[in-house]
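Only one chain is included here, represented as structure tokens and corresponding to the form predicted alone.
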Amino acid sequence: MIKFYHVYKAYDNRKQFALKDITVSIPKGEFVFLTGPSGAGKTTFLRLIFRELKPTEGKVVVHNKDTMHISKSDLPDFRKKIGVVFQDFKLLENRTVFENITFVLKVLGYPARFREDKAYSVLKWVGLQHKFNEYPKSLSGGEQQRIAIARALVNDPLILLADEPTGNLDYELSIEIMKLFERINNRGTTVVIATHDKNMIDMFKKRVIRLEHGHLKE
């Protein structure tokens, strides 16, 4: 599902490698955390797989495709089958649940009633279809993070990608937001979320990926 191949990762022109001689494999339908210390390289390494960024060296694939050669044009279709949940939930204020879920749908072309009955269906997986018509500020931060998952469901990806998600939530609802994800996984969803919470990788007990400096570590 996502192999990286002695990927390095440069910037500044090569004069800083965020990630340096990164060889692993995430199979379909795994669930595994990516951790390291602030600066270790765990969001590069997450833009990687999503085709945000291209290896410096190396070679990302993902669904049996080498990401350096997807073209601008495919790019869409590709990311189609990625979902991304981002620390900051990246939620339009000025949008309501329902729009901001069903966005990119909307861009895509699908009609109304579909965009409706999809949005209804990933809100309800998450709990939240009774907050299908109102704002993100009026919404709690543990609220806002689920809408920000359903938003990264709406097109049934194959792959979840999550960076921090949990960062600015209290104990129990990063909890809740991480048997979250666990339900996800077990519809077979690949799962790939970028922490340093402890605590969290301890109690859930999946399979880690441990960055230093952007070295493989563990």
Contents of the next structure:
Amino acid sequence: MIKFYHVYKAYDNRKQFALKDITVSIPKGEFVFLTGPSGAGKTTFLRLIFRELKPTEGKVVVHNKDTMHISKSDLPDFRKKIGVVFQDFKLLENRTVFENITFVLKVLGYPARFREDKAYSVLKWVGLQHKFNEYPKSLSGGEQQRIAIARALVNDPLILLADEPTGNLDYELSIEIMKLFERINNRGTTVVIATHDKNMIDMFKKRVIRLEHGHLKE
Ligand code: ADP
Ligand code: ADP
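Given the form predicted alone, state the structure of the form predicted in complex with ligand ADP.
So here's everything in the complex, that chain up top.
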């Protein structure tokens, strides 16, 4: 499902590698924590999966596709199968929950009726269907993150990536959000979560990929 073969990544004009010789395989349906100190390369790892970045050397294979060879016209289809969730939610402040969730569906040209049905079913699934017409500002941090997760699910992704998804949430809410990721994973979606929240890693007992200074440690 996700394979890294001897992957090196250097950002422009830098001699230092953010990732060095990473070879790792994440099978379909797995739940993985990606951890390591700040600057270890976690975000870079996720961005390589999403083809926001290409490897400097080596190969990243996602859904049997070498990400080096995805054409510009195939990129939207490739990304449709990957949902992404961020620490700061990245919701559009001047759009309702419904508009936030269906923004991408609109760009992809899906009709209004389909967008409404889909938004309603994913919102129901995260328990926030009553927030359909609210604006993000009126929601708590935990609710905003659940909306962001609902948004990541509208395209029925095969892979869900999350970058420090509980970084802005307290302990109780973090557990709630992790349980939601577990439910998503139980439906067969591969889940990769970058986090340095040791509490969550200890509590949820999943496979751990540890990075340090760009090297794979564990
Ligand atoms: P983490 O997510 O584990 O904190 P990152 O993947 O963000 O780690 O960063 C890994 C290394 O790459 C760090 O040394 C960081 O400074 C560097 N880096 C990250 N993004 C960029 C960028 N856009 N340009 C240059 N260097 C970057
Ligand atoms: P459905 O019968 O349409 O699947 P559910 O209430 O079970 O209804 O799911 C709600 C929505 O969440 C669905 O539209 C589904 O496509 C979306 N979804 C996509 N991927 C996942 C996932 N891995 N886990 C949970 N929901 C998902």
